[in-house]
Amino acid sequence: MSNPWSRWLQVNDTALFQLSRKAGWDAFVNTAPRADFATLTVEEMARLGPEESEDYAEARAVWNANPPTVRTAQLTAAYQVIDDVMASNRRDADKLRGSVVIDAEPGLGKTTIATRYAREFHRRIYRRYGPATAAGDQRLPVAFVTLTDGITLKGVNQRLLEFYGHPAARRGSRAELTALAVDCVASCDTRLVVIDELHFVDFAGRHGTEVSNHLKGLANELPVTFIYVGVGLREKWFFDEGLIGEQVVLAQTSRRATRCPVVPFTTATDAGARAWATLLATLEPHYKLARARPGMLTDHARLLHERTQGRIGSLTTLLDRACARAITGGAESLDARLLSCVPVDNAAEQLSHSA
């Protein structure tokens, strides 16, 4: 009899989606959710053979490290802003579309919001129009581009062409690459372009001004809606295009873009505390531990908030690490001691100690 956990891992192990390539994005959009499996009791685990026990622990580690996306108040509010802006996506090609700027501190789920919204949009377009365009090209409703430090105008074009898998992504002048990028977007009937890590652009410098003008030019020429994602974009003068003083009023981006802030959870108000507890209660059933119990997380809501400052990225990191320790150490549950000693990201750790 084959090892059932080995089979599960072969099918359901962590998917290495490279979202910045069309093959990876397509897999992210179309891969079915992981198949669930029953959580064994301590007695049932004791009857497993060595290899079965090892593979069962690995299956749980994969599962626990990938909690579902919870429709929090922050995600709902962000979706509403994006929906409002996406209404302009239905405009004819000769009319300008607005853009969304998801601008917030690290660890608040900015990229998760953008990618999950874009995935839903991608699926809707596929359902309505199919996987091929009228001309027979591959339909790619969404393009996902991740920027890198010191990115230039030419680099933006290259990253966009790399998403589509264009063989000339590393060749040609800026003008030639721009023309190729525009052709890819048009040929694949792309309607939504997500640009992540926009904070890597220095909008106060020459390259930043060029990138800003290039993005405006693409928005003028392409019948798409842009979602920009980054940290501290208002402070980095993205909306002002690097302009200062009286020139700021000339910044077109500030009129075309709608800022979508994302805030951490707070427990300072009754409503905030309830929202935090609801998040924990929603996540609680996901984790596969033999001694898991109702209240395993909600009983420690204050502790978890102190350790993560209400940032969902820090929370999920803490929980999957705590689950890993609970499995390897044999506790098979989460308690205050374990949740207090598991290391989290540096920023959360420092703020937790200074509170």
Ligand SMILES: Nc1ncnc2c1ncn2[C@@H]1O[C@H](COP(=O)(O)OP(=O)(O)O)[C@@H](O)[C@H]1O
Second form
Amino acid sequence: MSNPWSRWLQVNDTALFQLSRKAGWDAFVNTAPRADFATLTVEEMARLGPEESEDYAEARAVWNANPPTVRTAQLTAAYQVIDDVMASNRRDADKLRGSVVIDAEPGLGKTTIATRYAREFHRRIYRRYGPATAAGDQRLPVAFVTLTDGITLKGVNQRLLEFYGHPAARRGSRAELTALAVDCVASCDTRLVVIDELHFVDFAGRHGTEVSNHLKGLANELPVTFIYVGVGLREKWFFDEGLIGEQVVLAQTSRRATRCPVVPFTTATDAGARAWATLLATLEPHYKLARARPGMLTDHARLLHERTQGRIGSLTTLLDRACARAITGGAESLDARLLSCVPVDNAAEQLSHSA
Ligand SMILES: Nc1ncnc2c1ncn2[C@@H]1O[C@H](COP(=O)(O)OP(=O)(O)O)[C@@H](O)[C@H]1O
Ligand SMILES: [Mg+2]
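Switch from the form predicted on its own to the form predicted in complex with this ligand and print that structure.
Complete assembly follows, chain above in first position.
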């Protein structure tokens, strides 16, 4: 195949790995960053044949939709909290470890923080100890589990076993599944378990209390640090374990868990405005448009903040779509008009109209 863009797409297309399976997680950890490619000028684009042109547009769409992870202040602060808690990860197995709770509204970068941290952790452990455990099993320093609505205790165990690719994930009683999950964690020498979308557990309900007790039990039993990720976990009583009144004081989770909030960018303070401008300046060179120019984003810092309320997830969605329009419409750059008219996600849309 001679079309360079279609060749490029074969190696750099959208990554479809599933993080909640060990093979997908492994791919996420070990896949090299996308190879960069030259942005063509308008004249060079005019010389492409129709298929080349289509594939080049696709290659750019994939590229533009995958901005690099920016080391925002939010990410750095969260890493610090996780590092602090992980310091006790080195305690011997008979001593209790703490856990981290990344608790914030959607689209603020919670999953990004947890997965990138866990990826770096995975790489460090591999470098130090290699890919096999002392007993010769595959080493999996990190397990990543995503919960779904109304999940039960059995469901949590199933998810964990599915990550390890255990054939019994779909069978077995609750107790058996717990035992198997404990086995998997132990034999793969897992040190960090990330549980994402924890808000799907209704901690005030019966299932929720069970799940909460179960997670506490696992944390007691396993020499592992847990990172819990979710939306409104404080409001959902995660820290109280569904207890009310004076009993709350007894809730063990509160004392073992360190809450790590993730805040949106603000432009209300000078430092905040600078951080927002820096984020835009960092993202700006990523986008491949033939008429891209420096200042294409930073000149519109206010507008972009209004439209996204400083939420990084809404921002990347907006930029993604704006670039797609700049490509299909032929503008090949971003301006105030384009940035004002592309739709953002629902939540950001509603808030920017009410602001
Ligand atoms: N540090 C970051 N750098 C660049 N983009 C980010 C960063 N954090 C989040 N994003 C963008 O925001 C989107 C939503 O982030 P995500 O981590 O899924 O949020 P949450 O889990 O809080 O809903 C991501 O898909 C990504 O495009
Ligand atoms: Mg998330």
